[in-house]
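Just the one chain here, the form predicted on its own, laid out as structure tokens.
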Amino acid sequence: MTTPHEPKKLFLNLFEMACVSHITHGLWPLPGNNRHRFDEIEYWTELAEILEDGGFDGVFLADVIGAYDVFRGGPETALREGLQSPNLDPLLVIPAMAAVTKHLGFGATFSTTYEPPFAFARRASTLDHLTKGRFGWNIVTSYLPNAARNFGLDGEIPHDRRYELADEYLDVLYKLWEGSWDDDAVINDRERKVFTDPSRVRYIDHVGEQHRVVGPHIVHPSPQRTPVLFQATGSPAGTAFAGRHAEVVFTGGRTVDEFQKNAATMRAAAAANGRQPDDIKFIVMAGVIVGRTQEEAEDKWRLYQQNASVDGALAHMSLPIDLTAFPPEITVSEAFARAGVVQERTSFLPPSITVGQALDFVHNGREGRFHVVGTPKVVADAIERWLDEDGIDGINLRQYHSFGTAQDFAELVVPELRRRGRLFERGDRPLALRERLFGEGNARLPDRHFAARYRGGANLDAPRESLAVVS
């Protein structure tokens, strides 16, 4: 915990995805960029070593389970751009990175909507064991229409309904992770030839609207039991869900006030579920372009802007119309009207701006508050403002160049932040990811979290609604 005289620490993540073009489209062909190597195990081990040696706390792996095929009526633009397709399974690259590191944490995205909870519970516990407690799960419900069709549905399940289904999904997982095995179930008694005491393992016998899971969990308790629970959200349904479950939330806002309002709403949601407001940490995506001189940093930023792909950005946004096909002087609202499309999925584009302004906005990047270009001092000053004035807890570092972005930050920014006391020091004992976030000795979820109700096999047969709030 931070004392009144101790500077607030930054939790430092690198934002990654096992694909060519993640969120900075058009930049993968730049000289020295390694994005094309995403399907090589050496890419991931080299990156992990850079982050471990460079003082990063974690790497966060995004994922999708469908193609971006809304823009221009098909996946062709996304495929040409390498836009999150091809895309590898993020869970499978974590063991390779864990094998060459001792401190680096891992967060990976997995959807609650399409695959059974029992199978994921096993994978998550396996990763928590193999990483020695350094695994976190980014809970998503999946938003691409193509993802729904890949799993046999005609279209997307409505947004709020997906969160209702996710609630039961988490309930099953908590019963498996927290309630199925006692901490002392594995006794490893060589003399009696007993590895597990059967009296300390139990069925969960979950019967719900969507899932019937007997159990017991097929993996013994891992260092964290439940992995660190990440979530990216801003919607009312997502915020309510985060109040019940999330420990780390990726959120943002066009302004500081908007970010702080989002954070305050989520803290209130946590308190309404019997948790403490500070049980949730807030991480924002940040664009940091650093150079030894201001001119060097600005040269890098110009290079990235000049090579940024408008087509890639528009396809990533899943725009239902092609703005490049409309006259630049008409408004966005008029373009949608001419196309006969309701502008409801593109609220980030004000309807009153012109098409030309919108395309310029897309091309230059929706960088917002959490973006800085400059020397190590300029960057560190900005990060301190984000921590102290805006109230963030960490950043997901946006990559413009692999491995250049991470190397620049590690070489130039990390030493400056360390001088200012803004980064966590590494002790001799590697910590679990939850300890990195909430302090040493906090590897398990706190007792006030909903999942803790199932510890020791308690409440496994109780209706979920009867356990709504911790007393």
Second form
Protein chains: 2
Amino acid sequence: MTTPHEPKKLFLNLFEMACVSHITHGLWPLPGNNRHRFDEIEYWTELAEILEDGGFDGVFLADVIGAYDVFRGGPETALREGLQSPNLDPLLVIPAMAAVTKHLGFGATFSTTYEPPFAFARRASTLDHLTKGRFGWNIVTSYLPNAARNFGLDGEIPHDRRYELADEYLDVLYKLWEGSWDDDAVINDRERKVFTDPSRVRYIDHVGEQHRVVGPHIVHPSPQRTPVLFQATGSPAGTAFAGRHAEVVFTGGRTVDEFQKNAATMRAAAAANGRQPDDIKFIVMAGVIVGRTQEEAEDKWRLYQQNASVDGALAHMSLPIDLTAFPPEITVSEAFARAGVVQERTSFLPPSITVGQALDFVHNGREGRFHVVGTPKVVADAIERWLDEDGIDGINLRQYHSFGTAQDFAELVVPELRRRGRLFERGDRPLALRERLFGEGNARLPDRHFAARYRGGANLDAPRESLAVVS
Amino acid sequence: MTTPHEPKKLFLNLFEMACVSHITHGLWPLPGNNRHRFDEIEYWTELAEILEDGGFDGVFLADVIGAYDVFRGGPETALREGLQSPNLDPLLVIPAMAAVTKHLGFGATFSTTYEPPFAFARRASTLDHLTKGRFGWNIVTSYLPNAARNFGLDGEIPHDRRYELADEYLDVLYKLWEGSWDDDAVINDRERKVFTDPSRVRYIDHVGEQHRVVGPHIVHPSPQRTPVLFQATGSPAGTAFAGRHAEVVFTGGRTVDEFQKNAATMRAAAAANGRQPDDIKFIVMAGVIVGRTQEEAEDKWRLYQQNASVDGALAHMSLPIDLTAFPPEITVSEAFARAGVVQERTSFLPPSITVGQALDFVHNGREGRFHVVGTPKVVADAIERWLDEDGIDGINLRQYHSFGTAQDFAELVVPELRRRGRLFERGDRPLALRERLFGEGNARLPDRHFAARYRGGANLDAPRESLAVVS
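Hand over the structure of the form predicted in complex with a further copy of the same chain; the form predicted on its own is what we had up.
Below is the whole assembly, all chains and molecules, this chain first.
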């Protein structure tokens, strides 16, 4: 819908999780913060109304299916901090929010590793029906060792292997979502008393390495059929997977160059799968602290930093050693060496910095490129730079305070962005989530997406090619 | 809450399913019937409001996870009839209904056979939180061959073996729901910044024949912890299972004697598990066709009979032969013999009746003891007999027309039952579903229930005894 002269628009999403402390640990006890109400249905309906009225395009729910019990050898820190535990099933809060909204999009994380694809295919189709096409799925393969042990395994399946399994999982889902029912299958003919034309429905007879699923799909085609496919990845295996499957990638980068390199790699992976560069959108997690004055915004940010919990952040990182127990002047790599532990997750903490620097970094939060503290004008200027210079398509707003972060953004930033023509305007007809992202009329996956091969029941028994890895 | 002089009260439940044609096949195309709207969220929120305002205690959602594809060798009849296919996930419509109600209870069927217990424990706890303790679960082990083939199996696991597996499944769930978190685990202490006291949370370390689940439960204790446990059964294995687990049994009987014999067997099974006779409530499926006059009611019933679909009923029964293809004068058993098929499901059709009688029976619906057609007075008289003579505790209202059946009952029967003191009155505080059934203050399972053994983390590693079979 964007003409060459229109400014690029921002997909505005709130980042949520059905728990007390999602990513901004230590802040839930701040005055007025509602995070402890995550188990009340009213928390979710109130939030949904704030977002719908406030001009947000979507709300996205993260998920884990286990405890953070690596740090200090147990789940104690995570429990004390409310760090993603307890954590409700995100799929179940969506219908409550859908009941009080018409436009807001919904995303939720679900892992391909532990639950049967037939059941998930049905849940996703149900949600896409109930939301009238506003459902998106963040594909993950899980990463917590405790999660594996909640589902009968001794430990995690190796990373790249999880993506191979996920690729078959998606294959089953596509057969059910795209291949099992034709668009004209449901005829709802009251005269002839025929609800579905059976000649337009078929078994999928999937027989794969991990799964055997006969079908037919138990749900008729929903507005989007396949929900919008989100993914967050950085690894080569994950990128190859995204090249075939993902429509929206949660990505990051601490500099313009870093983000653009990530995006270019992802687009190349998409091209290797016969897709167009614009078939993948990029959403970054953004920290936005806005105030009526610069001072007000900075006071707020200072309050958040002062209350940030280092323990919470360290437990969240699942560090196998307790950095707080080492002298601040030694390097992180020296701390690991002293503890006799191999440092794996280098992405979080460079081994060459000191323990003191690491704890400082953990304490102060990650102020990268996509972080801004200021007045509505300062914030809107930053967002315009992110859109025009970096080339992002949307933000996943990091919540420091619920509902303060969303309310501040809605009240102060949305009007400013709207004045600048940077937000999507709503028409009379509520759009499907995929239409909001890829333009009106595009509620379904494009024909060039891998999943389209199964439409009309084609290729159901064809072997599928290996994923093309782009290096 | 019932004093000796108060009349016994009726637990009033609507029987639903997120599909076009649940049990009254052929009726969905009747004028004004909304069944084709089962995939719209508004169908569920409108229905929930009708029930809440109309004095219902609950709505119960049946479920299947496969196609009825035995009759005539394929799913064609079921698809044409809208017979439980398509069929949405029932757990996902509950939060939408919960968002618009405060008192209405919710029940849903979920099978113990195909999905991991950790994930279901979490879904149930989430629903119990979101509904503020209004969730009940109908435990089933599944019966459709197609369902087995949607979850990687070649065919159904044998009936009694499914109950053995279900018993371990429940064991895992109880450890998570009752044993993993203490009541005082969540302290929500904003001053000390402690959400959960970790000393009150524990791993369950379940290692069983089928499942290994380490825990801890990912959801803190919900109002009821364990949802109200429903079950429908008749078999010895099922009865033994119910004796240990079930709190409400969906039962039936075509005569007073038959129902009472069923109930007595079930109570004996409960006693064999150290439970009290009143620990199990009995809900029967009831057909109620009410009109302002007897004639109006009978006209309505005639309309339903005239439109009843024999094909739909036969497909639903999963008959392996097509009775409509045999001469009406031969017996059912002769028809099976001619087809060279062994007749298994004798409970539905006695082998000695003729094909014509069988088709008549199928066509006219099952008019047993719990079926009434008449004025509000006639209906209320019948319900009082069911309560006082048969000894039922509630009804699961069979829907012939949506929302007509519920609206008629609410408008015509509820005021009459209320006048007679036969319905539960609501107080200011919405009750948990278990309180509605077992009295105020009883939101949790009683101490004598099997699940209570795990409270406070006791017995988590104790072996569990075999189920006591009562013959």
